[in-house]
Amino acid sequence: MVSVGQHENIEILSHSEVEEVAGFVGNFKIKVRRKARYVTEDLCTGCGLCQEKCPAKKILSEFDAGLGTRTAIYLPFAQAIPRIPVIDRDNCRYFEEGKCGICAKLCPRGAVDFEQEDEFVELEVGTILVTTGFDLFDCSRVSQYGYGTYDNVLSSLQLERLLDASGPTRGKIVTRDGREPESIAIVHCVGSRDKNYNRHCSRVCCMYSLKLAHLIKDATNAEVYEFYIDMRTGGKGYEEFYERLQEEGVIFVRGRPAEVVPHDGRLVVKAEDANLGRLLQVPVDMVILSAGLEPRRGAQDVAHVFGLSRSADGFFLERHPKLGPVETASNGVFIAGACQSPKDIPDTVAQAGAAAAAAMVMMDRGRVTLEPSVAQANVRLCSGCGECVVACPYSALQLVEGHVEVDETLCKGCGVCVGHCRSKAITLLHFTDEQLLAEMQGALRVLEVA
């Protein structure tokens, strides 16, 4: 990220979001909202004095997954580029009471600006890459595991923060009362491969659970139990790592736990060992829930803005799983990473490179091939109701002077507008009702002769 921030041809618009996308491939017009961070980027040097002196120090840190605290002016995450803090209006005393303002008084550059407002930036681009990432499954939805109820039931992300040398415990794994755990259970597939939540496999859970077990063994003397459905370790060196964990003494139990309950100050994991064919009750000091991957919150809004389709599991849909894995139905819009499906870091990096290459090829070519079957509007029949405009997933239709017009560069010939048009003013080129009926009659005639 440091290299990206220093690259002369890359402009980073952090703390921003895309509001509108208009136009078509080679001529996209994008409206970006730059949210007010109440810190002037050109003046701030990232010295951190404002964060050090801010009196609001009891706010739960999102970056530390709720295990640590932050101030009202803070960096959203440790590797933020550029290193410009943002003020949390909901917890800042200046915005709540009109008092304080210590950060503004002490800033040597005068970078803090409480009057800053959102700004809008207009961009003209030829291609778009969508890489919005994923959300981690909220483990509290699986109530039988006690996440959010029992102190020592943690998510996998919380354990990652405990293991980090810059985390809330400086790399030490401890229970909520400060003890080093003697035994830890790791539960796989929480929120994944489950018809009650997400049917899809999140792909990374098995491997990062094995990694966490290895790190726990390295940092503590705790006994580690891994409760899994089946081990999916597909990748270079992954199966070998699984075998290494067995040699390190990690205990693997093939079975999804039924519940986690407290008992005598500890936690008891109730499960069935499918290999042994018996029920188990394993007492542990800490339970780690390996959360699955989900589509980002607001993915539907992003899909609407960029003209993307979504698969049944909610992830963005590629044009073709084999022939166009990084392309979408909207020409010039590409996807990469876990916004398309759950994937690990190597696969994400590979797909990001493929998406960048595909965008460059399209720009170098200088021209695109349009769909042969596009919607056509009969102005005389159009009532101007606008239902087709709302229904179009590619924003290819718009009302002009009381009737609909079709932008053929955006239309993908999906036929959704045809189905929504009550006055039959829209038809699909080469797929009119008359042509479809003629094809059906011809096919039936051939069957009769046969």
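Between two forms, the rigid core is the largest collection of C-alphas that superpose within 1.5 Å. Residue numbers count along the first chain shown, from 1. Being a predicted model, the structure only gives us computed values, none of them experimental. Compared with the form predicted together with its partner chain:
- Once the rigid core is used as the reference frame, the Cα position of Tyr394 differs between these two forms by 2 Å or more.
- Once you line up the core between these two forms, the Cα of Glu434 ends up 2 Å or more from where it was.
- Rotation of the smaller rigid segment with respect to the larger between these two forms, from C-alpha superposition: 20°.
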The other form holds:
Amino acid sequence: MVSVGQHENIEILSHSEVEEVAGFVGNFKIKVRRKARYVTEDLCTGCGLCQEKCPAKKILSEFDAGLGTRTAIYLPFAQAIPRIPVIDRDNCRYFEEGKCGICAKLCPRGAVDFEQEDEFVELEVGTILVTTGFDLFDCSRVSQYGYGTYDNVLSSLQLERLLDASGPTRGKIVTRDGREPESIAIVHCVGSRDKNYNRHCSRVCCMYSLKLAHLIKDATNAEVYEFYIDMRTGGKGYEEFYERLQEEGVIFVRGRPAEVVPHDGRLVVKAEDANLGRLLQVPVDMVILSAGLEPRRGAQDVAHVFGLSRSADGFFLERHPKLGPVETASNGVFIAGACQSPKDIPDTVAQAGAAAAAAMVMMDRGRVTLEPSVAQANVRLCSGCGECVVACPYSALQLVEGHVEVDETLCKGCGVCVGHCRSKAITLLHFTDEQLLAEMQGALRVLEVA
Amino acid sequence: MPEPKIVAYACTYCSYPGADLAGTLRIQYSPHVNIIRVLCSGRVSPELILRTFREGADGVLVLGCHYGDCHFVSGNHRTVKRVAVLRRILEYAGIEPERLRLEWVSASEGERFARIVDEFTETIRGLTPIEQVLA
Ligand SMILES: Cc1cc2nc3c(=O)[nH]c(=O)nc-3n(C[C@H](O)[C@H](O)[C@H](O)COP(=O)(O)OP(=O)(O)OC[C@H]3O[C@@H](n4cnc5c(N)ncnc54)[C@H](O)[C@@H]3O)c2cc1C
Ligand code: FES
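Next block: the form predicted together with its partner chain, after the form predicted alone:
What follows is the entire complex, opening with the chain shown before.
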């Protein structure tokens, strides 16, 4: 990330969102909202004094998944690039009560600016890569596991935070009341492979659960139980890792737990071991829920802005699963990572590399080849009803001064508009009415003879 | 009784390769069907279908990618609506709606293609030739 930040050809616009994309491949014009962070980027040196002195210290940290706290002026996480803090308006005393302003008074560079407003920048770009990632499933939706009710039911992400040497517990796995757990249950597929929430397999949970079990074994003497439906370990060296965990003494139980209940200050996981055909009640000190990966909230809006389609599960749709895995329905817009489907880091990196390369090939060539079969509008016949504009899957048609115009760079030649037009004002080149009629007549003549 | 004449409009991305696969697999299917390739089933306009009947087709098959799989994202969503309406219009005009059928055939469904074509041929065989209906 540091080297990306320092690269002369890369400009990072953090705390920003693309709001509009106009134009077409090679000539996109995008409008970016640079949200006010209330700190002037050019002045801030990232010294961190403001964060140290901010009196609002009890805000739950999003990065620590609610296990740690942060201040109102804060850096989202220690390694964030650029190293410039942001003020969280909703929790800042200055914005709440009009008093305080300690950070502004202390900043040696006068970088804090409470008057800052959102700004817009317009960029001209040739190609676009969308890598907006995933959202973690909200475990509290599965109420029978007690996430958010029982202190020691944690999400997998929370355990990741406990394991971080610079995290809220400095790398120690402890219960909320500070005990080292004697036994821990890891529950797979929470929010995945479940028709109540998401039917898809989140693909990374089996492996990260095994990783977590390994790290727990490394850091504590706890007994670890993994409750799984199927163990999915496809990937280089992954099955071997699973075998290693079996040797490390992790207890694997095939069966999705029915519920987690409190008992004597501990927790009991109730499940059926499907292999043994036996009901189990396993007392543990901590339950880790291996939450699934979901499409990001707002994926619909992002799809709309960039002209992407989404598959039934809500993730962005690639142009073709095999032949166009990083391309999309919008020429010049590429996707990579977990926004396309749940995947782990190696797969994300591979796909991102492919997407970047595909974008560079286009830019390097400097021109694009369009399909010859595109729609053509006949201004004189067009009644301006606009039906075709609505029907076009690619927003390639527009009503201009009461009649339709085709943007050939956006048109993919499906001909849906032709099928829709009542005035016969649109022709699809290479599939014109005359051509299809002649073909059809020929076809019938052949059948007649036969 | 003359054999039925059937025209099938098949999309380039799923159904046409599906038909191609039926051939590659050497599956026998009704010789009374002739296929016309369009880019997407959404290209098939109501007018084209009507003219196909006018020109003497006893049946018209529209074949597209499975719902949700259209290469052009939502092209076949339009086809569904259009064919449904057109079938009612045909009925209103005294032409059996069974003469027009929309089916999904993916590129890997050579057998399904052959089955649909055979079934459709049988259905059409049971109907009066279109020339007599339109006469
Ligand atoms: C608990 C857990 C443990 C895991 N452990 C492992 C592991 O050990 N090994 C492994 O290989 N994988 C692991 N994974 C999987 C790994 O997290 C993913 O493979 C990886 O994060 C996918 O990367 P990404 O860049 O596609 O998406 P993300 O990491 O989700 O990044 C997306 C980025 O886009 C930004 N963004 C989103 N929307 C917008 C927008 N509209 N505008 C601007 N920016 C936006 C987000 O802020 C975010 O920074 C784990 C996952 C979980 C949940
Ligand atoms: S491309 Fe096959 S139905 Fe649209």
